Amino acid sequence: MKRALVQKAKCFSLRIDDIAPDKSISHRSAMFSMLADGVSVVENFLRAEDTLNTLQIIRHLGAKVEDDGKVLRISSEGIKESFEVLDCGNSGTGMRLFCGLLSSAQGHFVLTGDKYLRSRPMKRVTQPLRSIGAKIDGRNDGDLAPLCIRGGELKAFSYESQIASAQVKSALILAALHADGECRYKENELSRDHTERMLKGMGAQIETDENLVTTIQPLQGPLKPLHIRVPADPSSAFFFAVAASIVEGSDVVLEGVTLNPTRIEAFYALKRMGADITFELKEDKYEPIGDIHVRFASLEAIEVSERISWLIDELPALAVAMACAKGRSVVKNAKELRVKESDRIATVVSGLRACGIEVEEFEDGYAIQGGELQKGKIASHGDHRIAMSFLIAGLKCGMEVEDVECIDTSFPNFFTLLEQIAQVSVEESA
């Protein structure tokens, strides 16, 4: 196990053009290529543990992947049964979306992951898939991996989700593509919509109305191949947006980031706190892409209780900004944080308390009284976003974070970028 120590930073000015590529879009680019007729071309694929595991899984499922280190060329003649156990590593996105993709494929498939993923709930996906005919089993009656899937015929469905989750929605959409009739999926709040955008761009008939009902027509044949350049991940970029917002006199330009409205809500929350943030659109094909400029400004407390699914991944980093703001900030309706790579409500609360910040914990969030961050020793619990959030907090006061190998699952060059701002050392834990 490794720990990282970061020193307090001075003001900085950076233009960053190598933020980690978007993890969600990278996962989907590999998976959706399995549905296409022809060669899909994927540029700027995220080469991190989670997404490389997805790439290995599609190889096991029969895809041919040519990789010159810069561009992937993926071709498939349909999903083939594999005698390999399909290892999703630490990725809940990978496991949940593969459940949907494989539920209609002919064959038997086993999905597993690391010790953290094997403890995360999967019934939110397996239960609705079972209700339409999918044969899925696993520990705790299909709630915990390893999961076993016997693909087969699926029934058309009309499903209303009680949670706004892009992973659940995506799994059901992938299943719907091979159901025996038109399917409808309703959510109470629009969750991230990369799946719909990308599949529509490939020729799938998917429409979402003003009541947040997504209608999916079954495929009549293979989709068109993808030709996509994966944009920078806004949830990764957000760490450095927070850094510029809390280190006095700093500014940063984050280049080539997806500006999808369902992905940049955290930036708008930070802007509501007083941060000076501007957006510049550069292109718009599968996704709107552009630059985000963040300049330091004094922060004020806010409440975050709406559109939670649009910023769920960024809430740990936003909590660091809240700890540096004037007043009492509140996060509500975020119970989904309990079932991420760690219980992120508990890990955010305990981490901030270790840094001398007053925090009140709720079942669905927390309240943070802004104050003076103090150097602490933080346990990441194997959660990459907790590890990175508290290293960013360390730019204000210094910080020690345990178990930082998990950062490689989503942001392999995080430390390279952090070293442009402050002195950092990574070493084996004592």
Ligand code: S3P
Contents of the next structure:
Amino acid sequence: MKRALVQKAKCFSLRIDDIAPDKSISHRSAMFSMLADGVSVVENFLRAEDTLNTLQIIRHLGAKVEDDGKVLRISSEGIKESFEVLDCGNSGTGMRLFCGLLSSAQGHFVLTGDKYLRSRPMKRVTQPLRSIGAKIDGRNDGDLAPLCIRGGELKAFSYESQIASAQVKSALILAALHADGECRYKENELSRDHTERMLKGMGAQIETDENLVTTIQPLQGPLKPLHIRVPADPSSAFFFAVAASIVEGSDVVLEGVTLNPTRIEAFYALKRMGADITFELKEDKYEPIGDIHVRFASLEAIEVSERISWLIDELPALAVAMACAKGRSVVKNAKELRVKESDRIATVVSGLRACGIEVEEFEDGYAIQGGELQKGKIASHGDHRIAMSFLIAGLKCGMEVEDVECIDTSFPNFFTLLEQIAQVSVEESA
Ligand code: S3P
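Could you switch over to the form predicted in complex with this ligand, since the one displayed so far is the form predicted on its own?
Below is the entire complex, every chain and molecule, led by the chain shown above.
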């Protein structure tokens, strides 16, 4: 196990053009290429553990992946039964989307993951998929991996989801593409919509109306190949947005980030807190893409209780900004945090308390009394976003974070970028 020590930072001014490529879009680009009838070309694919696992899985499923180190060229002749156990590693997105993709494929498939993923709930996808005829099983009556899937015929459906989850929506859309008729999926709050954008770009017939009902027509044949350059990941970029907002006098430009509204709500929350943030749109193909400029300004407390799915992954880093703000910030309606890579309500609360911050815990969130962050010893609980959030907090006061290997699941060059701001050392734990 490795631990990282970061020292207090001086003010910085940076342009970052190598924020990690978007994880959600990278997973999808690999998986969706399997639905096309030609060579999909994917530039700037995220080479991190989670998405490399997905790439390995599509190879096991028969895809041919040519990789010149920069661009991936992916082709496939349909999904083939695999001799291998399909290992999603730490990735909930990988496992849940593969459930949807494999439910209609010919053959028997076994999906597994690391000890954290094997404890996360899968019934949110296995139950609706089973209800349309998918044959999926796993521990605890299909809730926990390893999961076994025997692909087969799927019935058309109309499903209303009780949780705003892009993973559930995407799994059901992938299943709908091979169902025996038109399908409808309704959500109560729009979750990230990369699946719909990308599949539509490939020629699938998918429409979402103003009541958030997505209608999906079954495929008549293969889709057009994808030609995509994956934008930078706003969830990764956000760590450096928080860094610039809490280190007095700092300024950062985050280049080439997806500005998809379902992904940048945390930047708006930080702006509401008083941070000086501007967005510059540069292009718009499958996604709007541009630069985000963040300059230091003193922060005030806010309440966050709406459009939670638009900033769910950024809440741990936002909690660090809240700890540095004047007043009591509140996060509510965020129960989904409990089933992420760690129980992020518990890990944010215990981490901030270890840094001397007063925090009240709720079942669905927390209240943070802004104050003076102090150097603490933080356990990441194997959760990349917890590890990175507390290293960013360390820019104020120094910090020691245990178990930092998990950062490689989403942001392999995080330390290289952090070193441009502060002294950092990573060492083997005693
Ligand atoms: C993701 C959706 C979100 C998010 C996760 C990535 C995706 O999960 O937290 O990091 O790529 O679809 P939920 O769909 O469970 O909210």
